[in-house]
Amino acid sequence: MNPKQAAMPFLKLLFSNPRGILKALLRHTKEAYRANQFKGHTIKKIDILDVVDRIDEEVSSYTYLDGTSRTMDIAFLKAVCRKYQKCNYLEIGSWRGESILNVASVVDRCTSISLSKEEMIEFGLSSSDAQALNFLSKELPNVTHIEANSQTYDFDQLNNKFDVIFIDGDHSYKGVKSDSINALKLLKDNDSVIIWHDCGFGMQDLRYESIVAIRDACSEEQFEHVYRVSNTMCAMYTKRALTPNNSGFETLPNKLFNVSIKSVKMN
């Protein structure tokens, strides 16, 4: 059988079910990354209410458009930030500004680091994406916007330390690792925390590329304080004494949330 004949069954299958083939390839790639790169390491899982006791937050000015954190992620951020008096907050990758707008209402100071409009275009994003930069946060008086690539930015220029750092920028291995290394140097004290977004593709799974990047940015001791937070797409670095959920995230819920949605038409 020549190579063309050998390839025909696969090509027929590809054209008959391209989406299924793509899903299978992605699943295989994900599992291969887990097996070859995660190297047996695990990340502890923690229940969201073991971190913040309760969630009672309003998420405002939410767009329900692609490219932002989920409402629960933003509510979790706000609940964490409320634990600090005059919280100093850093966000890497704010874009439109849904998360930082909401956090700004409960903290003293916010610093946002995002690509400039010009850099966004250079990285292949659309002009519409670029125009949306800081759309919701540009008028907030307690937010300082810095337009820069976080992988090349000199964080020493900030001359600042932070209580809460939210990483939601470039989600590649390189991007997450770089942002994590810098964030670990910017923590104010032992009570300070880092929260990473997109550490799962959903609320219960793991995005292995992100988890491996976090692990490789941390020392072994630091990674012992990293948890995957239930009911969110987040992971968290905290030195608080927490009891991990060793059984993982169960499908059967142990808590319920009330959600109210109200639209506000823009002019």
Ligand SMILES: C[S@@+](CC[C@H](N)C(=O)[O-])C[C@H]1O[C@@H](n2cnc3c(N)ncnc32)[C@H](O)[C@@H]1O
The other form holds:
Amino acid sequence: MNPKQAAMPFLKLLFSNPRGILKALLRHTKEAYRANQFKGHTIKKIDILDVVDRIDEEVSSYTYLDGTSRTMDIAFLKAVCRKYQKCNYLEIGSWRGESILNVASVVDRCTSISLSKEEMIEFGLSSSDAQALNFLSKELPNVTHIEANSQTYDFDQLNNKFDVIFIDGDHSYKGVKSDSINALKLLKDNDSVIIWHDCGFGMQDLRYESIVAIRDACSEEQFEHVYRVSNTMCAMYTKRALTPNNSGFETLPNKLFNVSIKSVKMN
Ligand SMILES: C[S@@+](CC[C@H](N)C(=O)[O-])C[C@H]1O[C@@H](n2cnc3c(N)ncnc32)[C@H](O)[C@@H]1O
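Other form of same protein, the form predicted together with the ligand, not the form predicted alone:
Every component of the complex follows; first up is the chain already shown.
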């Protein structure tokens, strides 16, 4: 393939949705700049097995396509949610529905707030990305889908408080900060928690932009309760007394997980 041919898909996309692509490019450049700006900030770390005693979860209907949480993140969410008697769960940014579908099997009620198809395209996502909205979760009886921009949505109209809030929408500084400020007001009680996705680029590092956005959304006292969770891409706000530690973040493992994968063909 010569360079001209290689550029074709990008050019086609550019002509089909020029405003969206330019917006996405601009956003990406700003994000790269900010990520560098925030470098060096830090956060307490916690071993996943200090948060939940064990992980023994099945992750189903997983696509192994881009844009979703990792299986471990979903297993962690399930393990956290099943600690509540009748868990009321809110997810900001659900897209295809992999995380919410899995959580729905262990909670009482789920609410999803995710951009509508039209808004996704306006934000520079492709029409096939938009088509995939709620693909896995649309039929679930205990999931309420709200198609909205979480940065402009009036959360008061939910008239609801939540045990577990999962933030996985707009990962820019502005997006994470805004979602975090809203989420902190929507916690049901002192046992309620917030879990943020994309607080690392991998399992052991920090995505500084997210961490700083969370810190800026929290009071000093609230940020004392925020931890980067080992073996996941998540951070968590919890008022439980936990002892921060680096175990689980080292290259030499302190635990192992067994994974079993089974394919299911779709028509
Ligand atoms: C990474 S995907 C979510 C993946 C899903 N939580 C999972 O693990 O399978 C992010 C989603 O957030 C949505 N999103 C981005 N910005 C948003 C905003 N401001 N308000 C609501 N949803 C947003 C995107 O449209 C996309 O559906």
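Residue numbers count along the first chain shown, from 1. Basically, rigid core = biggest C-alpha set you can superpose within 1.5 Å across the two forms. Fair warning: this is a prediction, and the values are worked out from it, not measured in the lab.
The Cα position of residue 258 differs by less than 2 Å between these two forms after fitting on the rigid core.
Superposing the rigid core and comparing between these two forms gives a CA shift of 4.9 Å at residue 246.
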